[in-house]
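Only one chain comes next, encoded as structure tokens, the form predicted on its own.
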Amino acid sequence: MRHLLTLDDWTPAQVASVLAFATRVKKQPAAYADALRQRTLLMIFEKPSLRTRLSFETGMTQLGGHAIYYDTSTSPMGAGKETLHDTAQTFSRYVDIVMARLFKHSDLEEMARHSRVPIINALTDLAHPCQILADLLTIQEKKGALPGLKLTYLGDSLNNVTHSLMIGCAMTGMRVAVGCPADPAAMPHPDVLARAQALAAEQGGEVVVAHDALEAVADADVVYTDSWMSYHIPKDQLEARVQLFMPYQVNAECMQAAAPEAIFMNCLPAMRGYEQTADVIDGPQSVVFDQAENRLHAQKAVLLELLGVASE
């Protein structure tokens, strides 16, 4: 596992292994307190973040290492004065591992081609693998074994979270129902959908797309949503997007259609009254802050794995 650019870079067995590793790291943090002593993580941010920066930087500290925050808006890279080739060649001489939160997935791939150290995708327009590893860890903690569980995602589905959820859940044998408008601008990318369905067939799960929210959420063990207004979407589109996605809002009616013990997830940030109602996200079925915490534990396992620290 030289890099983690998408979950599809790994095999289902590797995903299962890193989830098991994350569980051990979470239960026994002291056992790994010096595991990355004298190791340095470079954190490249083209897009803003709360959970990503805090979880990675805290994780490196807890593992005995050091993290450097690099904001591209104040750098030669961001100003277009240095190529990704030269940037990757340079940081490879200084640091042990890199996480990058970028707009374009193609830029991450270019960086990885020229890097001598592991690259972790901390979000691109295509994928968000670290978030989904944290999500799978959370579902496993709350629901036990993953194969056969049903996750329903409702809302804007042409995004990195939906794409990585479909791939990650398919790899674990889960069933996925995506509920979204019948509009190509709001549906999963066809290539990602086809790949997720192929993986699901191999692992005994399924991935389907539905355009009726209650149909999609029926008997779901996990109900998941994400912001309708991602960072790149202009504010003047809010009204139109609310009109488009409001039929897919996660509210009490949706949760009642799901399985009785269903949990609610949102990778945050969340806007109450938009993608979900306040009674859902602040209610007893919500696990959004356990989910946010697990970014720390899952990413610590990824860092250790990519840097070759034994998982046993």
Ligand code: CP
The other form holds:
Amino acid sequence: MRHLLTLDDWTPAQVASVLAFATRVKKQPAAYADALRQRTLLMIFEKPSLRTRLSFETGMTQLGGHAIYYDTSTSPMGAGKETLHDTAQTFSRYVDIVMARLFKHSDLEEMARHSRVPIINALTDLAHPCQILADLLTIQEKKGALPGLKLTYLGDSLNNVTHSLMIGCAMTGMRVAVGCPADPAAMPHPDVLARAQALAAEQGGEVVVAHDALEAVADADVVYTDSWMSYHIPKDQLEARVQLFMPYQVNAECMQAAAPEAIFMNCLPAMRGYEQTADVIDGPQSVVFDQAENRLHAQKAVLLELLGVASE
Ligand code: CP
Ligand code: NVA
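Counterpart to the form predicted on its own, namely the form predicted in complex with phosphoric acid mono(formamide)ester (CP):
Full complex below, order starting with the chain above.
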């Protein structure tokens, strides 16, 4: 059974191939309008979502299939009345494929162990692979070939998006600089960093961590940031996190230190005045809504790929 729990479940060649397929699906949506006829996607959410829910549900409509939105607060699993094991055994009898947004990555792994249908990670504490496939598609569209491009990520780096960016960019031969506080609570998980560095070494790129924002962002082709208040962070931590991350805010000075044609990315949701200033996210270098749109195209390719529908 093939899943997409992290990008590292797939080889660099498989990642490159799904990106190429996403480009074809985006160019010729009509060619896939019946590709998933009579197929059902189950979408399990333990956390809020705008983009993930809408892009997966719309994607299934566009492929001729159906999607079920399932909020765990209304489920026996969420009420503590049913195990992950029984939930996975049961959904495998109804649906063709599942995407799940769960707090704990270990829960997603357990779900995948007991599932008889493919499982797609729609964000856990560890990884957000669908986001990064959309991001790589966007970077490719804006900048051309990925190998050798430099992406700088600034801000909270003990973070699902940061982790998947490091892995995904390393797989494609990009160079990554992460700029974050020198505090283990704000730095990438050491195991993910080591894996990303090993992949980068194989693919001719690099992954480095720096603690000076302007140094990290020097000559970057892509400047990327994510919320300082991820869904799982309690609201009462806002003030402390603003203090911690403000030196890594993406502002005009940062964008000036990057390459002249640099693009600005944020997976969204964004808070203006926090992880980036309004002039940056609303300015001419920002591609955040193209990035959001590409969730749709990239995920359609992932669904088709995991369901074994010909990628020609
Ligand atoms: N970027 C992203 O996953 O957005 P949502 O939380 O709105 O799904
Ligand atoms: N790091 C963020 C990503 C949101 C799409 C979070 O986990 O909330």
